[in-house]
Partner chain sequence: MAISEEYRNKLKKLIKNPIIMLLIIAIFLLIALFIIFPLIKVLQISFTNDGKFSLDVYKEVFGNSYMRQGFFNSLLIAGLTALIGTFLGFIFAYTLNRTDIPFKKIFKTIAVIPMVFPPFIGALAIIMLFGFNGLITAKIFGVRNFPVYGLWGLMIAQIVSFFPVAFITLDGVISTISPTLEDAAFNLKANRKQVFFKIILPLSVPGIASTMLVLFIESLADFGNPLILAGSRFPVLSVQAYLQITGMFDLKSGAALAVWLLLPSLIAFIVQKYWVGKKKYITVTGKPNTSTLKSVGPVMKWVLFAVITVISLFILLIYLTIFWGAFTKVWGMNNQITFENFKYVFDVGAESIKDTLLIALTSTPISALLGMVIAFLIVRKTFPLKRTMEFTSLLNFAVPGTVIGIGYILAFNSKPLMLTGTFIILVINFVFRYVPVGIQSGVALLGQIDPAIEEAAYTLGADDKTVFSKITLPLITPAFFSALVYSFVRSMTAISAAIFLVSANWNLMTVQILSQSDSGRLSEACAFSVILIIIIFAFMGILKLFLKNKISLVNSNQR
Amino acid sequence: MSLNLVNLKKVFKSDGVENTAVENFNLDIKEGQLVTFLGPSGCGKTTTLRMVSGFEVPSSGKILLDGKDITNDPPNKRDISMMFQSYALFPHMNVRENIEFGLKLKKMSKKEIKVKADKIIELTGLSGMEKRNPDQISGGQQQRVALARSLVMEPKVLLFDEPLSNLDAKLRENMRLEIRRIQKELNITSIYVTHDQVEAMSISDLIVIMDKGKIMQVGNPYEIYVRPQNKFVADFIGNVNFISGKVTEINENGIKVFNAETKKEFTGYSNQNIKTGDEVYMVIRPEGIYTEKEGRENSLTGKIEKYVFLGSNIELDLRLETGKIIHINEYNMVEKELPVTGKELEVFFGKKNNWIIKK
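With the form predicted alone in mind, show the structure of this chain by itself.
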């Protein structure tokens, strides 16, 4: 089922004071897509999710499910399931009873309930645990039960509100892959709320970056990371270096930017409507900077401030003459010597690793 969020706005009122939690939110989600809402605490991602589920009523705007307006429908009339941070399992019911509970409320036949539950139990890897109570299984298994309970209802849309936040790092990694596998297998339209960047990058078809109730950028993981459209998005996802400057020339080889502090000109790319004379930021990821030139157009020189050896890679800080610190992440250290603190070093980055955005 497709889901369209049109000009959604949510204003909370407290003691006569209005607080806008979500504003001008427009998003089209295609059938079978998994879309992640990502942003800092208080950015409006959970409020938006609650409006989709029906637990919050929008102050204005529309929610369309396969073209039908469900904006004012109660939660139980939306055919939408939601997984919360807490597993919310019934402690006095075993795994199978928890999973079958919603189907019994629908007054389905015993045979139909068993067929549906058996299918979901197998899909979520819970076979053999059906008679155990929640306190007799692990946190990851409890999460699977919560997922199975949502899936067995065959909702048109599945919502996740930071569902893995209670799990340890290893379990989180395993469960997010499982959620993605099951979501793709069932081709169910899904919205996933998280503050974990790695989680969002690893499972999403689309990522919606939010800040202060507004959408900052919508794109697939590659676009969000490699082609950020503003400084907030670039800074929020991963590690990054910013170098400011002024555009001096635009030609078929790229965009030339002059940095006054280093008195150097750099070449990069952009998909924004940038003109000569514009003040811009150059966005350079640490892993896009190299110690070998190999045809790379741009260079910086400084002294090695510090480094951390991490086995497969080295994280290195280079202090330029201007005092600015440039972060570098170098890989395949087997073929390279370890850096020497205080030594002068020239580093290089190609124009494809120099993404230019407007200030």
The other form holds:
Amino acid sequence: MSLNLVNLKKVFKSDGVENTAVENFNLDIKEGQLVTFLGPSGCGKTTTLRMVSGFEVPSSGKILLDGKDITNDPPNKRDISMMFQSYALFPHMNVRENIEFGLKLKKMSKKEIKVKADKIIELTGLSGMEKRNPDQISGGQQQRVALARSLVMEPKVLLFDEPLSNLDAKLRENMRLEIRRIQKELNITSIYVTHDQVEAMSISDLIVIMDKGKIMQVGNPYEIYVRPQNKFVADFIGNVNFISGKVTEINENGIKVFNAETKKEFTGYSNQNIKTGDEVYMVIRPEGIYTEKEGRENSLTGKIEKYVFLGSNIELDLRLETGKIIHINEYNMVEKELPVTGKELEVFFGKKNNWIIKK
Amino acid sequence: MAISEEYRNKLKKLIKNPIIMLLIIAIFLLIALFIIFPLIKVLQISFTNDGKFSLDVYKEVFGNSYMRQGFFNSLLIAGLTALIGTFLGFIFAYTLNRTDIPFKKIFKTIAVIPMVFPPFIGALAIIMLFGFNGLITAKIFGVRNFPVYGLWGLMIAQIVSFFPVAFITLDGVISTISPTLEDAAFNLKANRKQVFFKIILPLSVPGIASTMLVLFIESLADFGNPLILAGSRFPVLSVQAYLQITGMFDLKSGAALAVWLLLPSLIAFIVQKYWVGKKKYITVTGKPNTSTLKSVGPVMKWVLFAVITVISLFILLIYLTIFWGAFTKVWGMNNQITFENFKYVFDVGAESIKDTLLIALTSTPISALLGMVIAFLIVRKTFPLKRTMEFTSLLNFAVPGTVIGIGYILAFNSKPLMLTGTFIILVINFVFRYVPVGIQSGVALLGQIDPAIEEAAYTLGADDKTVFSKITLPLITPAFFSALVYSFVRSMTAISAAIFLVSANWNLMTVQILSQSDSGRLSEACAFSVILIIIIFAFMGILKLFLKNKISLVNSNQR
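In place of the form predicted alone, the structure of the form predicted together with its partner chain is requested.
In what comes next, the whole complex appears, and the chain from above leads the way.
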């Protein structure tokens, strides 16, 4: 049950002004994968999801489900279920009626409907709630009903449109683990739209980072975080320091980059096709910068601008002589002393925390 | 290229789901046939002479000073009714929303009473109270020549008839102005007067303007009140057009007068919908606030209380007079209590009672359902000419009944649509005249319902028909029933268009009431009215009983 999105494009027109919401969108999703669309609001992730669900008609491109073109099928003729941000429970039906709604439309026998609904109610932990109306249960339970209602259809593809954004932080964490558990258990191919990077990192097989209607990078959470392919992705996921420079030398030890402001040379690595003389960014994560040298190739010197003590870690800003601020995240504060603001400090990072991307 | 591919995709999708497409086409056809076509007929006949374009009819009509007078009178009375009605409605609504006076519920009920009565009952009662044999003028003060026929009598009758419209609109406006705004203004050291004139009044301006325009349209279109009260001394367009056609059999002049009646109404409607409607301030944010009741001083509070008490007592007086009149032998002459009037009504009018009820019960559910379907299409679907559908389906808000009536007799008196004099023409007329209210309440309610609920049903495999009947319709039940009640009441009390369409076979109670009062049988007219009112209340009562659980269920689940 694979899903292929081929060259999808969507242009919205309002008052004669054209606005490209999605373009050049190509993606192949394999059976059982959970793919997240992640990006800032307005990046086109929801529009893409709505094209897959059939609520938006693509301006061009194709959607293939198991190789069959479903681009022009209406939503109710697609084997695709969707879970909505607002849950979209039917307020005039109780929990069981909500869950059984789609099964009844399939004209299944009453017995079959009951068996399937009972199983899913059990799986989503809704036993005992069947007779209640949506306004008589909590937000988390409404969430489960919405999930159960989609799952019970046994769709080929399940779509999630920011399903957890209305829940509080604690509940969100539990629910996303549960969604992942059930998704894996039933092996349902899924697309999950979110703007929350932690959510995306924690549940995805594959993350699609989008910006301004275009795919910026596709990869698993590790690749996205450790090997971002452009400045947008590096900046969007996690915290990051960028130092620009020019490639001076490439050898088996890595890529040497010279930064003109600090007049220093740094060593890093990359999987991009980088040549000597290229203008590049060095992507340096704050948690990979240390106050101890311990064989790390690169160093920076500056004054401690400010710090925030957060218990398990400390967030420290270092102002270089050039005026640039470098963010540092130090862990294990129990064994260390607090820094002193204004004091000079030398910090170190290895070439493994110096990911180089083209400008 | 890309756009054309998208367009092709959309067409393909429509063809795969043809119900909606067929429905849209059917509704456009119905609108064209029963709303637009009659209007075109009116325009056509008024602008032709011997089959050619000509302004002769207009020259003739405007050469006649009596008819010119009618045009100015209509505008004058509509303007006055709009101004004074809005002013009184504002005081009423403001007092109920911003003071802690007692008996608020009773006041509120009284303010909407005129809505369930035929619109010309006010005129009847005013003659009974202030006319030649009037209870107040003749019996109490001994005045026999009080100028009740003409501008002032008519204006009072119209203000009473349309008071609920003003009150309900302004009540909606004032109740949504958050009291925290007043608190904020007080906190910034404004005094009471400043808070009223600088905060509440400016925020109400769009609502006030909109109320005035609606009253203006209603007053222009009013037919029953001027027919009873204005007489020949104070000609107005709606009555003149009617008399031209039924008295002089001059369809052309009648149509020309109708066009002149239509123009100011349409202008007011367009201004209201596209200009004032867009200027509304939205001050509702999140949860409603409780009123702090500080912007009205203690003295002012009781002054306002006195004013709205007077208004309420006057409204009560008007409608109690009708009940009293129904049980008196000859109003003003012989005030003996009697039931004879009712016997008379059943002898003379049993047929018309049956007809009225049958027509109203047929047209009402069709109208309400059609309203919901159109609202659904307008809010939830995209299709070409959507705005056109919205505008034309709401057009009958603005088109005076007289114009519609004339249009219908012009449009449907020849084959293949030979409908004049039939049951069907009355039903169709009522369906399309009262569908705008259903559309509006449907649109308003649907706007508050998350479209994702319907989308969820689609992803679960429901087609358009299932989504509408299983999801949309249950969710907009309140709008459906308010449309049902409204169009039933209006169908029962309709007069201005219907009077052109009744026949020997199909007659209406309102027409009977009018002809009874025309021939001076006021008590009989009252008895007729009382029966009419009893039917309306019975309908609402049955609906309420029957739907008690259902309605409360839907309301409690609304998010």
